[in-house]
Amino acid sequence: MNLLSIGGSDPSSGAGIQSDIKTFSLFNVHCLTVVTAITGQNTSSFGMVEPVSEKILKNQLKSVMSDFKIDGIKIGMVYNSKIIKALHHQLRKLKVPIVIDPVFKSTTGGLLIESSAIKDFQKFIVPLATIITPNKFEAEILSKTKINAKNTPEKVAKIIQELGSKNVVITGIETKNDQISDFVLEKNNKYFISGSKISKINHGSGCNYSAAIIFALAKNKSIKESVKFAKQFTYNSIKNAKNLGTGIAITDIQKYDKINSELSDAINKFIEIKNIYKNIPECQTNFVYSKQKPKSIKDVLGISGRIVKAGKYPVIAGNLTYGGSKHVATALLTMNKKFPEICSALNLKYQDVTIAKIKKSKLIVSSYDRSNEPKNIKLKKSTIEWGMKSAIKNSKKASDVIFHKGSFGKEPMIIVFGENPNNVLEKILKII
């Protein structure tokens, strides 16, 4: 896959095209670059901006577009009207996803666009966008409207959408309970995507966010899936930000973990299943995914807390962590030892109606009776391994579902297994 980053050069490598090169390389993507301006900045101050000439800008675009198949484009800093118009002329007929990150001001205070060019940005750049990702400050500039009780994020997003962007994501809207939300306006849909707030000033999170979105879009993910993926990716980059210079911390992009990405996507899909809260047991739900040939629960990714019920809504309480699950991870490890292709699992509430659907399905089902549990196993207070071994002892094929009816002080349970998280979800949709 080839993704094109169009933007400014940041010598600190905290933002701009240098940041995008790091991000795309992490995703195993080839990053093409077209430089619009050279900046002089570091983690504590902003110096000069020198835009490239229209001639070299066009030559850069021609060079990459004539030689490479481009799967997606991210546009960041554009600086002046000449650059804006040249980009519009070259890109307006392309049939690839384009993400616009309207960077108007650097974290250290430098202006990244001439004030006289904002009108041309609205007219020529915004209409190119598959998604535009302004933060609150940038959204207010583009819409000429302050976000407040009267002018909601939805109202402001609609103004920006009317400028020509197919989809609008306004980032960094602070809400209650230390949550920070992104408001998403699609053509026929609108919603907030919320996450935990990290009170840390950083350099590069906006670039990480928009780069992650164009990667997801180029992988044919939906708008919602792309934004959720980007939000989690950016959260991790902020959480791991490092003080490499004497000023603001630079976001640190950890090695891309495919297991983490796939499980995170599946968890988001799981909690959106209609009435899924009815299937969450008293001990709550965990969703796990292991590395190949796992040796212990430290090789199994799971939620450090659980997926819990909050009224009629499931809530993810905790972060994805290797070793984050004990019960479901142990069940998976036991299954994986006999059937190495099984690498994911999720537990559900035991209900007679669910068992009836399972038995009517074409899924392979096993069970075990906890009343037969040996006393020495009970004393260990960790009996899941014994139960799983009992259930699959004579099995020649991996079970899709294993259940038990509980015992004194032990809640009955259903565990669904699969080769990967999406495989587990497919089975869950057949039985709930």
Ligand code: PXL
The other form holds:
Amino acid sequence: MNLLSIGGSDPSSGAGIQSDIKTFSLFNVHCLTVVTAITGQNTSSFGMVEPVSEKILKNQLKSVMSDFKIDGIKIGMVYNSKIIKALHHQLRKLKVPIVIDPVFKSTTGGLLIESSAIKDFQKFIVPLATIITPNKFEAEILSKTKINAKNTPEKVAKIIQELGSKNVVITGIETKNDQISDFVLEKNNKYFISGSKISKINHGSGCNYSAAIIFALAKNKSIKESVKFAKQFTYNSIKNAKNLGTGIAITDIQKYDKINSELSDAINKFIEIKNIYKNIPECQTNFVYSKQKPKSIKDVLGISGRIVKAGKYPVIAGNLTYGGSKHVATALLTMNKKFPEICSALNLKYQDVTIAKIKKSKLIVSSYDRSNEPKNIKLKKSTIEWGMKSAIKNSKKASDVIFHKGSFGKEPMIIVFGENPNNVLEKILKII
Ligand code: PXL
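Condition change, the form predicted on its own to the form predicted in complex with the ligand:
And the full complex, kicking off with our chain again.
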């Protein structure tokens, strides 16, 4: 896959073109680049900007467009009206997804667009967007409206959509104390996507976010899937930010982890299942996915704070981490030891209706009885391992579902197993 990043050069390689090359490389994507301006900056101060001439801008574009199949484009820093108009002229007829990341000011205070060019940005760049990703400050400039109780994020996003962007995401809206939300306005849909806030001033997170969105869109993911993917990716990049210079930290992106990406997609689909909160047990739900041949729970990816019930809504509490689940991960490890193809699992609330559906389905079911549990096992706290082993002791094939009816003080439980998270989801949809 080839993705094109159009933006400014940042010699500290925290943002701009250099940051996108890092991000796309992690995704195994070839990053084409068209440089609009050269900045002089580092992690503590912003020196100067020199935009490129219209002539070399056009030549860069022509060079890449005449040679490569381009699967998606991200536009960051554009700096002046000449560049804006030239980009509009060359890109307006293309049929590929375009993410516009309006960057007006750097974290260290540098101006990334001439103030006289904002009007042309609204007129010529915004309409190119499949998605535009302003932060709160940029959204206020684009819409000429301050976000407050009267002018809600929705109202402001609508103004930006009317400038011609198909979808609008306003990032960094503080909803609750420890939460940070993105407001998404699609053509016929609107919603917030929330996540935990990390208070770490950094260089690069905005670029990471828009680069991850264009990658997901080019892979044919929906707007919602793309935004959720980018949010998780950016969260990790901020959490991992490193003090490489003497000033602010530079975001760091981990190697793209297929296990993380697949599990993250499946979790997002799971929480969207209608009325799924009814299937979340008192001890909450975890969804896990392991590496091949896992040795311990450290090889199993799970949600650190589980999926919890908040009234009628499931909420992802915490983050995806290896070692993030103990119980469901232990159940999976035991199953995987006997059936190495089984790498994913999720626990559901025990309900008679679910058990009835499971029995009617063609799924392979086993169970164990916790009241048969030997005392030494209880003391050693290896209950789950014992239960799982006794359930599959005589099995020739891996079970799709294992349940137990609980015992004194122990909640009964259903665990669904599969080769991967999507496979687990398919089974869940058959039994709830
Ligand atoms: O993060 C926004 C950004 C984009 N592009 C360039 C930048 C910055 C912020 O500093 O320098 C070139």
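Bear in mind that the values here come from a model prediction, so they are computed numbers and not experimental data. Rigid core: the largest C-alpha set superposing within 1.5 Å between the two forms. Residue numbers count along the first chain shown, from 1.
Enquirer: Is it true that residue 396 shifts between these two forms by 2 Å or more at the Cα, once the core is aligned?
Expert: Yes, shifts by 2 Å or more.
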